[in-house]
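The chain below stands alone and is given as structure tokens, in the form predicted alone.
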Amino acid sequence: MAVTILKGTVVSAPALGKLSIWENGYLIAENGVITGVFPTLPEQYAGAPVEDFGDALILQSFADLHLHAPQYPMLGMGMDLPLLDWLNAYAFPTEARFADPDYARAVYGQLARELVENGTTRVCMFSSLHREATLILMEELEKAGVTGYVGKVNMDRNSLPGVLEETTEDSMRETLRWLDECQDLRYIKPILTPRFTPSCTNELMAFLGKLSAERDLPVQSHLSENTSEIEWVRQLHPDCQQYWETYAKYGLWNSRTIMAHCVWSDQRERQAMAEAGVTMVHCADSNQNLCSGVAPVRTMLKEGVRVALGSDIAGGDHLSMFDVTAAALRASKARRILDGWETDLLTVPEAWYLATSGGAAYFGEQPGFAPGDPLHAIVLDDSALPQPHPLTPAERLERCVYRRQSGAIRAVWSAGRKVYTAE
């Protein structure tokens, strides 16, 4: 039996707002699988292995469910875009290019990197059309260490003519030919991807609904975004009340559904994805650079639809999750003073929940360091940062969130396993 034990400060997410915290605690896994967090080492462990952090953090890490691999290379580009004008000028050019397999090895080799080093270990991501390389992707990802789903993305009209298009017929042959293929892999896993509604006719849609069904497969796509959006999608289905429903139609609303953005989901839409268990993921700094709006987060959670937090890369222009917990946080505070300073904004115990335990609900794991859950963990070194005064690991945590520290990561665990020490 292969056992992992950590010592450090160990800081965890159990609840939305709540953190658990040991100092000189130990955190324990046995084959990959937690058995527990203790304050001190227990009798049945002593004489095995102990890596001691000494006061550096233990933390879980990172789920981010939702990111575009193909615009990695066009990250902080077109910012100066709406949503549907970003998308024709700079995102569907740059996912062009993986049509070429070398291109694509060489741009997601270097993106599983950074993710594994800035800790996030499991993710919902969203590929190109092209079918080899979504599986180079999923390959590099598991080579990488991370864990999670990848989605060949579909895509059958309304793309850019001559330059990223698939037909019908291609879109379904290519998505059969690549669950095939990708069989194989671990801790990578297969999602369905209709781009969003817009992009894919009734036809496709419904073959991805009866897909799904068929084969027990997740789906993730976008919902009301962005106002132009929403107006299209009326367009497009005059016999759906709201967007959401151009989703339930044809079987792909459910438990295992994740739904990006949704910043202008009214009441009856966000019942609907309490009722059905949909994940929303929020992107804010996505929704503030193409000026989308602000999603109503604190609404969402009171009514009980379950979040997550996403990068969307390259709409949002920051991989790492600290970033990204940060400008959740500051998005809600945007939508405080929306709302007329009626709603609360979220504090950064819910945000960091948000980013690890949020996220991680979506694969069956509880929240914090539960034991039965696959040890996903950071090892993050503050102590270069001056101090105020001596700092709580609450404190810790929240200059963390919000500071930016080169090489503070000192190690990584996903699904049980060491996949980053810094050199």
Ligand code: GUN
Contents of the next structure:
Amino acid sequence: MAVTILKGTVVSAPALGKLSIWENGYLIAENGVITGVFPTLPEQYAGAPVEDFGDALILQSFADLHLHAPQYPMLGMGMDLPLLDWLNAYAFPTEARFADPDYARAVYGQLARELVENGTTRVCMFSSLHREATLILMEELEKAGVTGYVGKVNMDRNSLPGVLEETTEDSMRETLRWLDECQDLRYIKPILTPRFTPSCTNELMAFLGKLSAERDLPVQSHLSENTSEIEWVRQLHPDCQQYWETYAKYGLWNSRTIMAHCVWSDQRERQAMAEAGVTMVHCADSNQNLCSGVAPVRTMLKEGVRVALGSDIAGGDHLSMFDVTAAALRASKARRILDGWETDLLTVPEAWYLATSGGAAYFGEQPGFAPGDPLHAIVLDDSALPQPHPLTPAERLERCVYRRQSGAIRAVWSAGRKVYTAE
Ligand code: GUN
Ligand code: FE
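Pass me the form predicted together with the named molecule as well; I've looked at the form predicted alone already.
And the full complex, kicking off with our chain again.
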């Protein structure tokens, strides 16, 4: 049996707002599955090799529950327009490049490696509408050691005809072919991905809802990100009182549904999320860059909505989930001010929970380093930061969130496999 024993300052997020800390602790996995965290080495492991990281922090790795792989080439560029104009001016033309499989292979290999180096080991990711490039993306993620879901995007209207748009028939056929072709992958699975309501005809939405039910496939999309988008959806679906109902109507609204943004979701829409068990993905960087607004995350948590974090590259300009976590913290303060100081801000342990355990929950994992779950972990060496006086592990974690150091991640485990070691 393969045993992994990691020794260091183990910090995990076992509940919203709570950190568990073991200084000089032992995080142990057998055959890639966590058996526990122990203050001393249990006798049964005496003599087994221990990877001793000294004082370094051993943390859960990140789950990025919303990002667009084909927008990676424009990361850090073109964020001077609101959502709908930004899609047409920047995002769609960039995604159109992925008609070229060679381009896709080169870009996606780089993206996959950068994710792992930054400690992101679980993703829910949008590809482009291209079947071949989507398969390449899945292969490159699998090769690099990333786990999770990738979706071939469906978009058969209101896009860029001749540049980036498919017919309804093509969209259906290519989706079925893609599902057949990606069956042999082990760690990267398919997720149905209607881009958002304005991009999909009713016929396509109905097809995807039926497919989701027949093959038990999860679904990801966007919801209530921007006020112009919401108004457009209202015009497209006058029969629906609210945006979320345009998904619910077609069987795309259940406990395996992921909805990114939800910036403008009011109490009724939030209740629909909580009742259905939909996971809301908060993308604070993107919401600021595209002038979308500030999502009421703290309120959603109080109301029992499942929340995770997403980088939403390239509406978001940071791939590192340390940065995304810091952005969520800042956004919660902006939200508090907008709410007349009536709502709470997110604490660092809460934001850390959302970036790790919150996202991992979507994959059926328990919070923290729980026995029985696959080992997803990072070793973080913060020794390059000044330390004139001793800090607690919680203070060190807080500082690492706000002061990310490139190269501080020394090693990464994903689903039990060591997938990265810093040189
Ligand atoms: N809504 C539809 N497509 C997109 C996209 O690519 N990015 C964001 N942020 N929102 C979207
Ligand atoms: Fe998005």
